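One chain comes next, on its own, written out as C-alpha cells in the form predicted alone.
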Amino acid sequence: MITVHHLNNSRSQRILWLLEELGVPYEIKRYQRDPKTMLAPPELRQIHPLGKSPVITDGEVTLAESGAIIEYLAERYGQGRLLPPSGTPERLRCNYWLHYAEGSAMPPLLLKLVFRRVETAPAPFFVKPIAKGIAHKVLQSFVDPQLKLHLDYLEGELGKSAWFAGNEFSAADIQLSFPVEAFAARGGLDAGRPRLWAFLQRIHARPAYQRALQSGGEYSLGD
C-alpha cells in the first residue's frame, strides 16, 4: 500500500490528486503546519531527512520531490496513462515541465511569500521602516517582474496545445498545478491571463481533483 505523507496546505496534495487520477489505492499519513513558523513538524524527518512534504513510502520505497514521485507513480501504475510515449515531443515537453515547475516556477513565488512576510512581521519600531522599505523594493525590483515573466510565459505555451503537454491531460497538468494555484494566490494570476485561468477552472472540475481535496482536507496558499 502506498502511504503518501500529507503536509496540510502543501505539495502533497497534488500526489494525491494523481493517485485518484490513476485509481490506485493510497492511505494518508497526516502532518500538520507549525502555525507561528508554518514548517512542517520534526515527525516528518523520521521519514525522510529534509523533513519535508510530499513524501511517498511504497514498499521498501521511500521517495521525496513532487516530479519524482509523479514519475514513478505514472510509470509504476499507469499503466500508459498521464505520461506521453517516450521518444514523442509530447514526452519531452512532460518531462521539461516536471521540472520547471519547481526549478523555475516556484522560486519567486517562494521570494513573494517570504518578502510579503518580511513586510508585516512584528519588529522594534526603528528597524521596521528599514525591513519593510528593503521588501518592498525586492519585490518592486525583483520579484513581481520576474513573477510577470513567468505569467506570460505559462499563458503562451498554453496557447499551444489544450494542455502544456499537448492536447491530452497528463502528469505535467499535475506538477503544474501547484504553483499555477499559487500564482493565482500571491503571485497575480487572475482572469486577465485567459488560458491559464481557464486551466485552473478545469483542472478543479476534475471528479479526481475533488476526490483528493475530500481525502486531503483543507487546502489554501495563501499567506
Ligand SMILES: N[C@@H](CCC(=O)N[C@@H](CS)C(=O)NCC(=O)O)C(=O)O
Contents of the next structure:
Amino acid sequence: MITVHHLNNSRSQRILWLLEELGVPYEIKRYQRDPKTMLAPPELRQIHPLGKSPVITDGEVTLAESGAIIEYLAERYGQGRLLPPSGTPERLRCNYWLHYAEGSAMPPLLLKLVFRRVETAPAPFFVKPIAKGIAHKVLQSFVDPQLKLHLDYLEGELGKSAWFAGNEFSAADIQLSFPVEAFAARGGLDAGRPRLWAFLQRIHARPAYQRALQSGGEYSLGD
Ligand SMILES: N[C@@H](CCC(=O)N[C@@H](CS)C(=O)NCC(=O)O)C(=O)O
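I've shown you the form predicted alone. Could you give me the structure of the form predicted together with this ligand?
Below is the entire complex, every chain and molecule, led by the chain shown above.
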C-alpha cells in the first residue's frame, strides 16, 4: 500500500491529486505544521532526513521530492496515463515541467513569502525600518520582476497547447499546479492572464482534484 506522508497546506496535496487521477488506493499519514514557524513536525524526519513533505512510502521504497514522486507513481501505476510516451516531444516537455516547477518557478515564490514576512515581522523599533526597507528593495528590484517574467512565460506557453505538455492533461499539469496556485495567492496572478487563470479553473473543476481536497483537508496557499 502506498502511504502519503501528508503535511497540511503543502505540496503533498498534488500527490493525493495524482493518486486520485490514477485511481490507485493509498493511505494518508497526517502531519501538522507548527502554526508559528510553519515548519513540519520532527516526526517527519523519521521518514526522510529532510523532514519535508511530500514523502511517500511504497513497500521498500521511500521517496521524497514531488517531481520524483510524481514520475515514479505515474510510471509504476499509470499504465500509460499522465505521462506522454517516451521519446516524444511531449514527454521531453513533460519532464522539463516536472523539473521547472521546483527548480525555477518556486524559488522566487519562496523569496516573496520570506521577504514579505521580513517586511511585517515584529522587530525592535530601531531595526524595523531598516529591515522593512531592505525587504522592500529586494522585492521591488529582484523578486517581483522575476515573478512577472515567469508569469509571462507560463501564460505564453499555454498559448501553444491546451495543457502544459501538449493537448493531453499530464503529470506536468499536476506538478505545475502548486506554483500556479502560489502565483495566484501571492505572486500577482489574476484574471489579467486569462490562460493561466483558466488553467486554475480547469484543474479545480476536475473530480479527482476535488476528491483529493476532501482527503487532504485544509488547503490554502494565501499567507
Ligand atoms: N522541492 C521539494 C520541496 C519540499 C518542501 O519544501 N515542502 C514543504 C511543504 S510545501 C515543507 O515540507 N515545509 C515544511 C518544512 O520545511 O519543515 C518538493 O517538491 O518536494
